[in-house]
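Taking the form predicted on its own, here's one chain by itself in structure tokens.
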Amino acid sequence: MAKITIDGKTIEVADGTTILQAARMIGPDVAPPTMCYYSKLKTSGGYCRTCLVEVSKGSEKDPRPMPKLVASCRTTVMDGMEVKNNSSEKVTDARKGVVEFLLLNHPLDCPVCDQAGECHLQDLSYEHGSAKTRTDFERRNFEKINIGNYIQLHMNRCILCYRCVKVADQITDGRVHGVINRGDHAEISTYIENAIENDFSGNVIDVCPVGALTDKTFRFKSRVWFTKPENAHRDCPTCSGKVVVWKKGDDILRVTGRKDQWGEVEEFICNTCRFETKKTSDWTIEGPSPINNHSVISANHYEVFEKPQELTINQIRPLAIDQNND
């Protein structure tokens, strides 16, 4: 066991635990943001650099600070380690630079992107980014390719987090897509434009933190904050059958996996549940899905607030954002 202090909060964790995992155990107020790390996927993390933290004390045996910021998703804790995340000016400046780098080639597609309202890059840029860009060069532009009947690939929006590649590697029996080329020409693509048709291929949509991979059956049907997410389940021979159905009135517009507070799916679901069961009669509805007040989706779900007169600033902000957009 090792004791680690993050932003003044101490916790004891098992040896081999990463700084990011320890921070999540403490709570979201000290946990660094992530764009590529995914606890359900092996070897994920280390690509996006958004989880950089400052180690002000290495350990009890060697109290010297680490000379550079480190990726918390890949750095294991040591007994007596002290870490600064939100309390470090170095981290704040570095994270602002990382966000600017991620947005360097990312198009301003939010008004037409189906990921808007639940996009991790939107949240990251709102909380840590800058309102301006310093580049005068044209953004990258990739040729559109067809990768199947269910999944739409928008390579211009991709930030190369590798999550979709790892999903295909680790939970499907045949991966036909990956990263090709190098440098600023690197892109997600399939082998000679093969279609992605595996039974669990739709999970690449859930793990994508931006709008690079979206659901063709849901495209342009509704904004997510106009829908009502509800937990539901069905007897499925392929997966657990535990999902979130996104309803508009009595119609189910899309089906996704259930996600935890870190935006990660709890269980991967099959394509039959995701794409082919869109009738209310197909599902046993359990009730409203928990909505984080951080999300703009909560704006149309006032039942989560017990006492409206005692709303906190974090609860009010999504409402204000929605009104400004209108």
The other form holds:
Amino acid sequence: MAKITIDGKTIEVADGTTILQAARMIGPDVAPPTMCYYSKLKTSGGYCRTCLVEVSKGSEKDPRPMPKLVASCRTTVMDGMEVKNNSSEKVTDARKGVVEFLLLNHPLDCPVCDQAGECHLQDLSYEHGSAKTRTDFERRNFEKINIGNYIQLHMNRCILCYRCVKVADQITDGRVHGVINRGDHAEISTYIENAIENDFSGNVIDVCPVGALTDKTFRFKSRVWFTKPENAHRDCPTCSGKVVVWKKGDDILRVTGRKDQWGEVEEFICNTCRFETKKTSDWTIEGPSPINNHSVISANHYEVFEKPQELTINQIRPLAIDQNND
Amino acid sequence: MGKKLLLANDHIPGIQSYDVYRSNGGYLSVEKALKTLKPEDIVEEVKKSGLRGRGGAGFPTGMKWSFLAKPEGVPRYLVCNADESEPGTFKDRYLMSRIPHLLVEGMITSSYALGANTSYIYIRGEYYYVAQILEKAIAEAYQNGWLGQNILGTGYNLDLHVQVGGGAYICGEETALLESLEGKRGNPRIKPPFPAIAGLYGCPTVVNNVETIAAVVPIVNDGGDSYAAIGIGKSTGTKLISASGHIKKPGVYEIEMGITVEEFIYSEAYCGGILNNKKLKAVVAGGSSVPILPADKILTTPAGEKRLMSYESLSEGGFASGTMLGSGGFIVMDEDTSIVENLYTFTRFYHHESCGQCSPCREGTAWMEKLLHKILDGHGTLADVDLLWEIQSKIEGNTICPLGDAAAWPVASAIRHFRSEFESFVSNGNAKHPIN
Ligand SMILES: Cc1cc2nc3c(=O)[nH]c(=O)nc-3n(C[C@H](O)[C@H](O)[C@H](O)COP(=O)(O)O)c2cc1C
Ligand code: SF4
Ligand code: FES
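Okay, that was the form predicted on its own. Show me the form predicted in complex with its partner chain next.
Below is the whole assembly, all chains and molecules, this chain first.
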């Protein structure tokens, strides 16, 4: 076991736990933001650098501070370690830099993006970015790519978190999905638009933190916040069949995996459930979904994170959704 | 002229071939090592020698070797880093193409010391002809019983392979190199684990620079102490310097650590002074990644002493007034050189070579290049210079691998020491040096 203190709050965790996991155990107010780490995907994390923290004391044995900020998602705890996240000016400063870098080539056209309302980059820039952009250079521009019948890739919005690459690697068999080119020319590729024909390929949509990979069966049918998420299940031979159906009236517009407090799916679902099972009669509805989208548009989100002790995050639904449906 | 250890036989005609190399004392270190020394004795000699990694970081080689994990039943690997892509650095190419057997010999002796039975030389794609020279040398070594099964009848087996890279600077970063060697995209790994624990194919691995491995030969032949007797302080032995730029005699020089920078630039034995007898303006002392220094700061330390060609002396004064020995790529600039233009070239390089994994380096290098282009084009503002400073400070220290730092330091040092040049560019309103 290792004792670790993050922003003054102490917790004891198993050896091998990362700083990020420990912070999440303490609670949302000390948990660093993440854009590339995904607890369900092996070797994820380390890329985006939004989760950088300051280690002000290395361990009980070696109390020296670490010379550089470290990626909390890829750094394991040591007994007696002391970490500063929100309480470190260096972290705040570096994170602001990271947000600016991530937005540098990201189109600022949230109003027309399908991900608006459930975009982690939108949240991140709202919480940690600065209001003004300091670049007037042209942004990267790519053609939209259809990855098979169900998925669309728009590289303009991609922040190269590598999550979808890990899904392709770890969830699907026969990987045809990867990164080509280097630096800011790097792009997600399926080696010349090879469809990912795999039962679980649709999960790349759920893990995408931005609007780069979207569900073609849902694209622009409705704003997310005009739909009502409900937990539902069915007997599925391929996956657990536990999903969220996003309804407008009685119609199911979209099916996704169920996401936890951190916006990560609990279980990956199959393409049949996601893309081809959209009749209400196909599903057993369990009831309203716990809120999982911590978005700028769902205004309650901030209240939730300010008072985690009193409110269970799972009981809150975003304002916008409530307003729309009441 | 100082003592030479690596290039001592460089002048001998035909030294590239096995017979001439062997008849001039070649492969003696292998005989000595395999027949008379235990692997740990060699590690001990290398520790005593004070040899530090010549790939850029200067990490003590003996210490690196002693960190190598040795779990039962798991192979260990020695990988030679011959990716040499740092602008201004070309010493490894010189060594490998002139005296290829020195590297082969060093690989055998070092592999024996580390208990590796398969070793690799990873060489950049553009050095294809050098790879062919190495292949030939390796074939000769096999023919003469220095490689293969039961070497010298000692029971030690070693296979040595040359792997040609695709030509990416980032594949010189040791973990990206290992990825590439495994046949994957050359992205640096997130550390820990370090290669000494989990390197090539997940097995304990040592990655060393060409020059580092070559230096093991004289260390084993003459003993660590005699190597350590050369040089100054913790900068022991000799160092290959790739000298380029506005000097009379560009080329690769083997120096004893500790000669003065002034001697290196001006003496006939080395660079021979500034081309056309112009004035010295600035030096990038250790390859494009290290901070550029103006003439006064490269020649003298902050304490007012003559600066020496050594790890310690070059870094005296920290980044405020010092630099680094790095990989020994010594680029000299005369009074007519545009620092801003030169910086643009460097920055364009780092932008092009960033692997793109981590956001500060991927986005920051591209942004800095665009800003410098704008400044050179005459459209820059003072705010752009400040923004450049900001961007480099947000990259430095926040990335997965040191390429981010390598891209940030040239920008920081150019602005730190030559700010007025940037300002004259932005205030003139039009470009003095339009880019074509
Ligand atoms: C971007 C980058 C490029 C590098 N290129 C080289 C190279 O071409 N050759 C080299 O020996 N080391 C290079 N290095 C350093 C290696 O990562 C590693 O430190 C070195 O090979 C270790 O060998 P040494 O201890 O003998 O110096 C590079 C490092 C970085 C970050
Ligand atoms: S610092 Fe640059 S080169 Fe190194 S891992 Fe990050 S993006 Fe790749
Ligand atoms: S979440 Fe840790 S680096 Fe991206």
